[in-house]
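The chain below stands alone, shown as structure tokens; this is the form predicted alone.
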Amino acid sequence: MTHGATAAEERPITPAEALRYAQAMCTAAGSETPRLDGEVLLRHVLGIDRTTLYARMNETMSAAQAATFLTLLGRRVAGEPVAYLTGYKEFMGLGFGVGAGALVPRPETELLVEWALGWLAEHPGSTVVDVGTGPGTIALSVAALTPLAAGVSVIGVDVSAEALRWAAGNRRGLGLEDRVALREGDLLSGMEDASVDLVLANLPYLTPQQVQENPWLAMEPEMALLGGEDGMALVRRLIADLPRVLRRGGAVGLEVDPSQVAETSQLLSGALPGAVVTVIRDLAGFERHVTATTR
């Protein structure tokens, strides 16, 4: 099975063979998840779930399916995110449409949402703002997974009109038009008319060097990745503006690079005197999220 060959030149192949080939190609290209990449693309092309895929591993794929798979695999090897190729990414058990102009949701961000859901369970009636909402990952997950009876109001803010178009599409797809408001604005500047109880943000926090060193980020929007020379520019601005919008007894949850946790914690303590600041480790054991609860 050679990439670039026409369907007529290919002998019939099975999903098992296609997966082995994809794993080898993605491994050679430097993917951290080569088998998963191949599996997701196969499921997308065949239109089946994971269980069905493994039950049909030795069946023959059609020439059209094989050709489509090879095309998508070639784009993946060239650095295009799998989620862009399928147009879909699962997050917190929910389906999000993603593509050019939208940051692909990462699994580590689920821990921030889980923390937020726990906080909201103890603070019904709260207003939540997701700053830098992108395709609406955090805002829509919080709204979808918080009981309607809790009376939680959610706002997603982003400076990118393109990202907000993705968020609006996902809001519609999840049936959350009445529960999530979307606003265009630079960080908390879009919140001039409201105060909030919970601020959540997964802002761009990578440095130019980090982005340059990771070719797999090349096709995602730079503005959703870069946080200035040291990655902290947007985080600093957001924290400095928190006292203006955060109600007494409110809380903040931020996702940052592990190298930025100490400074983020210090900034939160300075901006919110008396707040209880905590750090949450991601599934790999790295310090990833910093939270602050005010009194």
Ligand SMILES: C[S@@+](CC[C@H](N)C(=O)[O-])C[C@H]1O[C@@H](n2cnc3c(N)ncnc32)[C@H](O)[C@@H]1O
Contents of the next structure:
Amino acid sequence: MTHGATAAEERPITPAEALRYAQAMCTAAGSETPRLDGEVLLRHVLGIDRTTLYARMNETMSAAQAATFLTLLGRRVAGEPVAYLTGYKEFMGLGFGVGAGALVPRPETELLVEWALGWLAEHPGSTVVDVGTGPGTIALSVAALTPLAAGVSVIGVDVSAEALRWAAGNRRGLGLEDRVALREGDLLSGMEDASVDLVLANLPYLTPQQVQENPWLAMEPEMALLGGEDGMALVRRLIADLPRVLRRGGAVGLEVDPSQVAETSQLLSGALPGAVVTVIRDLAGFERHVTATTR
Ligand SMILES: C[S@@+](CC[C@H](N)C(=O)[O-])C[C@H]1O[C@@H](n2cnc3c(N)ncnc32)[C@H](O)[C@@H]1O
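Okay, that is the form predicted alone; can I get the form predicted together with the ligand now?
And the full complex, kicking off with our chain again.
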């Protein structure tokens, strides 16, 4: 396949050819998931699921489909997240609308949600706060996947009005208007004393150097990535406010960088004396989430 839209004009191409081309382009650009990138974009352009794509690999694409595909591929190679290009990301089996201004949900965060669902199964009637909710990732998943009868109420907080617009759209899309409140604010500052049973947060935790070194993060909002000089500024501030807002017997689950797990564990033990602190590894085996349950 030759380069650009001209290739589509020369002769009809098949999804198999388009996928091979996309894989080569994304590999050359340094994507860690070159085949998946191509596959997701192809499925988006053709409007079909994975099974259908593989069944139709050798059929021809229309010139318009090929041209759209090549345009999106060009944007992907230039660094745009695939989910921004399709406007959609699946998380915990739920569909989230995403785009400029909101962090794309990452698979490792699913483990934090799973831990929270386990804790909530034993603590019905809890009030949960997702601090730095972005497109509503944790707050909406927890609400959607907790039985109505458990009587859990969920609040998603974010400092970014743009992120909250995505969260509101997703809350509507998932039919969770009655079960999730969204609030603009700084960390836990809007929460009353002793008003929360479970605090969950995937706050910005990267350093400026980590963001600079990863060109694939360039299009996501800095406000969703940067956690100050050492990445810990927001996590530290959040932990310092936990003793004020957490109810007795409450718990907290935080996603952090593996290099921050030790300090986060220490800070939690200090802020919540007697709490049981545990660490959850992500699917790549890195220590990723720190939880603390109080008595
Ligand atoms: C890493 S993103 C996480 C998004 C989502 N919770 C997830 O897990 O995919 C961090 C979010 O924290 C928000 N944020 C940054 N500073 C904040 C602050 N001081 N108070 C509340 N939210 C903040 C950002 O706007 C962003 O949406």
